[in-house]
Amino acid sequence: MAATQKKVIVIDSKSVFTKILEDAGSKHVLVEFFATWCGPCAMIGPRLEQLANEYSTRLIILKIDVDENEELALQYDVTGMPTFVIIKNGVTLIQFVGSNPEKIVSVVEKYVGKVEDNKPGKPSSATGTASVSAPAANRGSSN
């Protein structure tokens, strides 16, 4: 049952949401300011599940109602919708708006780094091998 639990929080009140950023520690957030009518947001949904599965460590994502929420949409200027916010240590970092995933996978990856870049004990594939091999290719030769 925990394997299908959805990643995404959606917030339903300020209190909630200052208490998650505080909560954060050094994770980014990631926030979508939503609305139910809005086509484009319903469509990014997935999208937004699967990066939060896959960033799990170091990424939360969170997911605002703007008219259940109106104050947090005045505090961030939310104008169009979606509208995507990332913060750290309390600090927004960036923010932009539309539903584009390359883009929202792409700010991500700028802040919070590439998914390989999560998974522990993944050695980096040019340099592990390139450090290795080099010495022993350097045993065997006799120049």
The other form holds:
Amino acid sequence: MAATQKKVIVIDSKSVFTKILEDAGSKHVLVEFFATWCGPCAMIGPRLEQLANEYSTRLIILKIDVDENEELALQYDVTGMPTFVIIKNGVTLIQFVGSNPEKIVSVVEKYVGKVEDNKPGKPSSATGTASVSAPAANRGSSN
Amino acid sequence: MSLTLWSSRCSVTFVRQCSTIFTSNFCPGPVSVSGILQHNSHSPHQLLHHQRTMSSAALGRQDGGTQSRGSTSGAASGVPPFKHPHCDRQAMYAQPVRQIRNKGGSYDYDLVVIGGGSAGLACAKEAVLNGARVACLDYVKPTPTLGTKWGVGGTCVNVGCIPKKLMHQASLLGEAVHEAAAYGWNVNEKIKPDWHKLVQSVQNHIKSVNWVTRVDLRDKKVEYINGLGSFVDTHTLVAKMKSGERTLTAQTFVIAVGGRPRYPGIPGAVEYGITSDDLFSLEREPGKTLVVGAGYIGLECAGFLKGLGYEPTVMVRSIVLRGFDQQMAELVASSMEERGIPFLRKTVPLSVEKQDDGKLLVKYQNVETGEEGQELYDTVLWAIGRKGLIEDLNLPKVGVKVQKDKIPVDTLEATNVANIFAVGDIIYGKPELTPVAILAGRLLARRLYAGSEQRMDYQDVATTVFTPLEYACVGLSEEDAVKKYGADEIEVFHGYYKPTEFFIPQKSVRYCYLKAVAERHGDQRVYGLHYIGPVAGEVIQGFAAALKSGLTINTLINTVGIHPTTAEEFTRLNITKRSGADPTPATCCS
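The form predicted alone done, now the form predicted together with its partner chain:
Following is the full complex, with the preceding chain placed first.
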């Protein structure tokens, strides 16, 4: 949650994960379950950083190493990597597997809204997304 | 020109089944769980069918006790039941399967398997499939020299067959790049291997298999315990884990702890020498390496190290590839010497000392002449044999008999203690091979929980030595056939051959050789097949099934070969050793 160079947050314990979900409020959280030895996970890494920057006000992106966080991997029934989960208000909205950038972007757009909606003053185009008024306000989306 | 290992021809089945990691967009979980670990094509369905065929054959035998048992033949009428020449099936099946009340008792588990390798996992999963409550223990003690550890899956997956085959492939690919130039490719022949990248790729693959193994155990409801097991009594085991101790009780135990490499008892051996346990994850480049030991592990390691540009030397105390056909063993050694791998024959190491610059000074002695010598190496690799891991089990507590450092078992894989069995590399006197361990583990579980009668057949197990020029064989060696039947009752057909692809790059064909050891008279049943050449394992696998079905020389030479291949040379065998004729080929295609 701190403003660090890398926007994607690496989770190293279940308690950190739980806290971040709590603190997210009604912001969307995108979780990537990955492994250090997983090639496709390494490939999608930069795109996730980019998404984290593009959606910095509306989406928190977390990375969880399945070898280091077995309990969490078990909790979300992760078998293949990368597995992506979108969580809002503690509820899993969607879970899917695969390092497909187009799919990830389209899922994020579906649940969080398009990238342009981040820009202040631009009318909202995605369904169910709250209109963004002042850039300083951080109301989050309403869906 | 980068050759990535992802797109190499991997033998791992789950990669094949789920498309290669490189081309798919995710790292597969156990979507299709059959055959992940064993790297053979046995699916539970195929084996189940085989078992049903066998069971009906077994039932058929109950009325006529003296008739010889059919082995693989089905219900084909008019075909006399096959009597396997060197396996007394009647005796093997004379001892009935012990009927023990083995499910649903008051113990924590019906079955506790000690060891999560090829044998243990196969047994555990098959047991669960048949309704047993199973726990599987696995524990890896770090190597004494470098503290190397690995995940669940056993020797084959982590520090055996799999990384070995990948490194062998890496070294062959290096060779292939040079050959490509002769075929017209504009390659930069000054290619260098990147050891660190190779190790990382290999380790990544291994870790993915560890992961799939863990998930598979969870899915199959086998409880996995990362702990070192030792017996308290015949129904109680204590598991020492990182987080503490845990006591487990079970109706039945299966010991599948496997083995680890031996260290010689000489100064500096443990402090400065590594083993195959360390080699496949070695963080530094091996450099100039002394491989002590000329069994298949030593030769395979020396072989791929040479192909990767390092300078291995093989130190041999007596013979090469003990237990294998010695004529073939010597041809393999010669093919390696031809490639520039020196062999220090009749030599044993005396000590290893570390120099100030980090190099290792090895002092050695010729056992025949007594002459001593010394040499500097970057790495010393001990490949002098493997010992069974009986030491931590506390076997004396339960009275399980051991032989040397292994556990002797009967045809049911039972130890001398009624409810304790053993399977895999830990058992005494059986081939230490993954497919053997897997099949034996599965059959054991079926006998325990599915009412099967089928025993493991350890005869005629095909195997391959993955030296740069590979050697594969099935059945008897020539010397064993002579010992068993007498030289007058044996005919050996042999020949050198020239693989078509070798001509253009002018690869040496000097050691491309094969032979069939057969009955001299009558049907001329084939007792053993031996082949040195490319893709030896692929060549021999099919012939192993033929041999098991009762292959004869007549059938072999009347089988039409596939051309141009090297395997077809078996169908062209016509020169006998006895004739003294020159086995070197004159022409091809006739």
